[in-house]
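So this first bit is one chain, no partners, the form predicted on its own, shown in structure tokens.
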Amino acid sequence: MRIGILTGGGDCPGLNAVIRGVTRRAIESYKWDVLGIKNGWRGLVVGETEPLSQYAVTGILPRGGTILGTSRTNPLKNQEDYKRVRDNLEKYSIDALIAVGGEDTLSVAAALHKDGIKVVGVPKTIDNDLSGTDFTFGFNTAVSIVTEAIDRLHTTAESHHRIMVVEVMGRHSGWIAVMSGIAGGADAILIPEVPFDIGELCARLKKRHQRKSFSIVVVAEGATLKGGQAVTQSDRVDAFGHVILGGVGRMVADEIEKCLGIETRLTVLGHIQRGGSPTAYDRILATRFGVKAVDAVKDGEFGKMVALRAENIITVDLEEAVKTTKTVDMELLDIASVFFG
């Protein structure tokens, strides 16, 4: 038996881990060999494969990004990528397939399976977005490292009377936003599920200065003005569609600083939330995803995905995974205004 591996999609901490929990795995406990693909799905269209020993995944745990590269490639966009990809996967002799990624990436797993490829899906996004599963690796080390920055500012906009906007990622959705944003203290929070208005912002802001000399503003990338669209950075689109956000950070700061008169600075973590060592959780959790997806494919379990549920990792069907955005419980946006004003 021979499975091929590939990470599509944004790199995130804790990728390494899985690739090591699928070779050792494969290795130790099956006796099967491991191909690493290349660059998402960009190896099974150009053919860019190398094979994973025990040796290639020593000392990778703790480290960031993946070892084997990654790209937001689409095959579905044209016929003849999608027949390459099928044709490379009979050339390297591929019995079966561990994707490892977000909507993107399994959407087009999901398509393989019912073209009758065995593929099994490893969920992966820092943003916590992917339905079927209750949390993705390393979306605790970006909340761990966004909270890290809001500590960090707190001191300098009290120092300086000063109110600090933060821009973090989410697309879709504000689990990062709203997390680091409720552990780091954060004074207003707008996500991409709750339309925000400005006028409202900023006399909640106001009524909070009669008493307080600063405040934390934390922003998803996906926030958008009620009755507005998501700030873009340019009409260009990635593989799979999505345009580039960025921007709604500085247009906050910009109309605070403007109704209230208070100097307002703007942060935006952007890459910096995906880089570096996974937390230990992380390091856990794909390490325990990538041993799972190697016993589903032992187990025939092809077309699903592993997940998180409660302690549990199972497997669900990849239409599920992909089917909707896991949105941000409104739970938690209450618990966090709590502590706002």
Given for the second form:
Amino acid sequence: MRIGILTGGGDCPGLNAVIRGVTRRAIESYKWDVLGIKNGWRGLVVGETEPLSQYAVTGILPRGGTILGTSRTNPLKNQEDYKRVRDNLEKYSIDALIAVGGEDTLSVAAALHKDGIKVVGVPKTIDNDLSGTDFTFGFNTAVSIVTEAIDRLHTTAESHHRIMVVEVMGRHSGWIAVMSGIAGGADAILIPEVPFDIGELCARLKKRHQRKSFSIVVVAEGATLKGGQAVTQSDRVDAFGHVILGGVGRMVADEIEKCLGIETRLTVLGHIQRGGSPTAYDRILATRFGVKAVDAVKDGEFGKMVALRAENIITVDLEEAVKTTKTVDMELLDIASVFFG
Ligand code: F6P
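Counterpart to the form predicted on its own, namely the form predicted in complex with 6-O-phosphono-beta-D-fructofuranose (F6P):
What follows is the entire complex, opening with the chain shown before.
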């Protein structure tokens, strides 16, 4: 038996823990071969692979990124690439494939499953916006990084009596913004799920500044003005049709300074949120996902995705899991808003 594993889409702390979990479970528990596929779906389009041994995965648990590399290649975009993926699965004698990725990578996995390929999905994204699982690995690390940044911004904001705007990742959902906003004590949080009004935001901050001399405003990159659209860096889109977001923080900071006359500074955390070593929580979750994915192959649970539900690792339908975006629980935003004054 030979299983293939690939990591696709934006990288995420914990990917190496999944690769290690998959490799060790497959080799040590079941005596299977493991073939690493390089750079996400691109590796199956061009036929780039590397065998994974216990030795190859030694020491990778705390490492960020992915030893396999990743890409945003979408083989569903043209028939020829899709055929190459299928041909290469056969050529490399891959009996079952474990695809580690977010909505985009897993939607390709779901299509392959429909075409009879034996696939199991593992949910990955720092955005935590995949339905079917309570949490994705990488999210906890991102929240920790942003929380630390907010803590650091607090001291300088307080010293200079400034407003600090922090732009964080979160394309379709504001999970990182809300959770780090709660953990860091943000004074306003703007997320894609709730379009904002700049006048209202300024009025709230004005009220706060009657008693306080500084504020922290956390803005998810996908947040939009009421009736407006997401702010993008350019018109360029990736292979899955996503625009490159960025710039909403600048717009918010400029508007706040204009309407309140208070010095306002912007920090864009960007890819720092995705880099570096995973937290213990993410290492554990990713390891559990990796081991369970191999068990799912063993049990013939194809077309499934491993998922965390109420502390248990279960399997859910892959197609269902990628159908809808998991948006922020409004109760959490309500809790965060208790501290906005
Ligand atoms: O999908 C995760 C994510 O980090 C989003 O939050 C962000 O918009 C996007 O990836 C950035 O993608 P890239 O790595 O292509 O710049």
